[in-house]
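Take a look at this single chain, the form predicted on its own, given in structure tokens.
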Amino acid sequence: MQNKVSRRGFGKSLGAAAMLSASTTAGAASKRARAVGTPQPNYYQFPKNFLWGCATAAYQVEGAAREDGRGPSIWDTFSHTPGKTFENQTGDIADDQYHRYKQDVQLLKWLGAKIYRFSISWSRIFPEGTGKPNERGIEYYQRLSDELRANGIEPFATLFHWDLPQALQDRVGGWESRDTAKAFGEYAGYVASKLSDRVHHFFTMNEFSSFIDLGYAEGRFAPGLQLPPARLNQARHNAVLAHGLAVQAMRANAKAATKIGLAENLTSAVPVIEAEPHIQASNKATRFLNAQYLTVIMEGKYMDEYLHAQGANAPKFTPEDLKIISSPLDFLGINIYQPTYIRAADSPLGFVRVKEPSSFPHMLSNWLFIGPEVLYWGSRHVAEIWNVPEIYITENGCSSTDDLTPDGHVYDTDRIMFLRNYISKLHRAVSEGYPVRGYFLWSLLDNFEWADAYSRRFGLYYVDYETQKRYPKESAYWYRELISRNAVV
């Protein structure tokens, strides 16, 4: 039966049907409009429990240089050589942490930090490197950590971060000798016999490859030497013998629940590809291009690729050495910045480096290359490939021009990029069950880089070297709101 609609019952229908879609799209823009206004969760949120916090340095912001019985340090001397850092600057005063530590303490409790990581200057507690411990500078620590502690934050100590006492270079060679092994065991107990009331996280070293490889092959960082590879090698053997001399002398003075973990910048091979051949290819590389540091701290023996690889310069070594080295740790802590990248390759190891193009993008540091991903890959490598069952990024930031304006601002959001984007891919690593507990943010502070000196700046807070005085910067304000939500802003 044909059905038969007059125009005026035509137009009747066609205004409804045009009502009701009116209706239905401004109900649609309605729903979509308070969704745009409504706060969301952020896919980007922490576990409650996971820790935020900073670095530092003894030397790269302590100052104090000559005082309270410190004896000098490879740095002190190195930095005081003619030539050596960006226009001859020293560590002399730096930061001048060492008077205004409280004051830093108070910034670091502004931006809501539960945890700050600080190194231990040896040559503070032990001038000669050895023999009699210098009180004041224990009770310097011991202050710096209950100023922590009264403000509701963790003290996380470093025995080593690069300033080798210069007594100990003088007298035995610094790395070459076993006997600076035995010296830093000798230190790393005492301090953990005064310290662990206070500290209950320990880590040994910082960056083998930093203090050894710089310090002793390339010569750009203290001491200055450039060792032919047989005694290269023995002195990277040195260190990661003084790191399980350390931990078996912490086992044995430490308070009973004190945890002990070692900080090192591991070469954090990422596939170039997200695709199997590629994922174990920078699996076989994480491990083979860490070989004479973390892996053998890990596995307790040297790989046979390396040692193949080294030949007649390979190092000299005991079993018991590989016992003492792999001494089991509670925790990993590792400082993460660029990636490496890698790829499958039909090769005896497996994998070929993939060099990084000119044009590369990178931060105000030419070494700082921009890769986000590095953060999940190296947090899953050591995971998988060790057991770790507890991971801490120790270091991660970025450089910066870090220009002060005239009213006291700093615009750094070349550094908030840098953030955003790699505690992105922190996230990940972390919401994939891989145990990162904490993040430590490279640095708190502006201070002295090293051979960089005062050239570099690192930190949240700009400090005026000439007044001390610290000004946050944006990224201190936009760090402060990540931790304030637990969720990357």
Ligand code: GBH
Given for the second form:
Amino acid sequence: MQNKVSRRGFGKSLGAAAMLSASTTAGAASKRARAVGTPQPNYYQFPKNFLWGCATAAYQVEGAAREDGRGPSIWDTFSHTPGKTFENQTGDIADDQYHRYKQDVQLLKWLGAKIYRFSISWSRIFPEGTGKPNERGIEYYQRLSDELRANGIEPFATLFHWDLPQALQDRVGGWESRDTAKAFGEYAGYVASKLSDRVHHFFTMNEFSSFIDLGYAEGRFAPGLQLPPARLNQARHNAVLAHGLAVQAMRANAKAATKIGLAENLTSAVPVIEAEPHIQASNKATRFLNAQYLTVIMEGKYMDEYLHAQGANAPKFTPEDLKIISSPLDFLGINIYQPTYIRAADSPLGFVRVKEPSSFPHMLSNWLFIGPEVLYWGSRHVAEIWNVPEIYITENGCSSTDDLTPDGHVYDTDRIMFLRNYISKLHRAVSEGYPVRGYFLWSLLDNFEWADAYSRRFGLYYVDYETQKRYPKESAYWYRELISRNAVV
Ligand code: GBH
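What's the form predicted together with the ligand like, now that we've got the form predicted on its own?
Below is the whole assembly, all chains and molecules, this chain first.
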């Protein structure tokens, strides 16, 4: 054994080092001399006004699929089509949050959450997608927002988390049509007029690539289509146009203090090595890999490289469209899960994407590769590239096996490991001055995980779907401690 130092000997040499520094820089340095293991005041401590909370989405938690005048959405149709979801499960009941929202607000309160991100079901408000609004629909979100505020929790509402009214899919082909973009603008304006007295932060869309690429190109999400490239690119264009129309309609109809952003699951580039030229390459990759969504929204222009790469399949658009799409935002929400590793390359684009080797660790969802530093790089890249003044991490979290013990516990140490590491990297971003204001953990409670339905659990609270009972997992106790200390624990 080499380097065998006794505790006493080790202490002595540290003491000697402290004396040395004291003798070189006198008084101030002696204050710095400290015993090994002394907690430092700012060790993974977040700024005082940093906001912690949780996120969910309407179709994943609400249930009450046919109540109070709600019209069907494409996810009702899709989940009721045999073979589309795990064991043909549906969101008909989900977490029944529509009826249990008061109880769920208490779950948030127990955690100490200051913010809650939920989404609004478009077809509750406009059962036919357009036309006459259904008052009972908007009233639910008014009640929910009031309940949150009464408990000291600030509501953040997402207007679209994938549950397009089925009527729009049937009538005009959903996102393949500009009419859907126009309808979304009208819906957004209406919601702003009815809700902005109590909801001060809105996100237009959640994750363009999920509902467009998976829904209209791969067919694994509703509406289950596999469009050829030109039609796909037009659907992408209609979706960003819808976002812009919504921003404009909300500005026109909302109370003055309303803040508007979006929640995008951008492809989050991470340099393979934290050094040049990979950092530059990762920065370039962020713009290019998000060209069809976030980049055009932030820059008001499709990148030449993107249009060129799409050739004859490029979307058709007008200069006016681009102005609408790039309507100024107050903040940016980013959903961050897995990293996309980038290397510098001697090629026209200047980078290559490095695929994960088969041994790369992931959580229970096999797409969820574990790369905590993505929370740092995601925040840094968007702040640097687009000069974003305010960022929220609108989703981050993971799936685990989450076995419930007979006495009602879930020891999800893997989720805690995941979150602790990711949030430590978020701390790095915040302490370097990147303007991240808050963090929404996905998710408050287990819920309908789309095509994976109830086979994947992402919650801090375990849900027994037979009884609708909620059980705090070990990670819920952990997050509660983190929030109360405002530091990584
Ligand atoms: C988010 O998507 C969603 O906003 C949220 O609703 C969801 O519950 C949460 O993440 C957890 O998944 O099955 O191989 O086709 C994150 C981005 C895009 C990741 C779709 C999973 C499907 C991969 N997701 N993707 S696959």
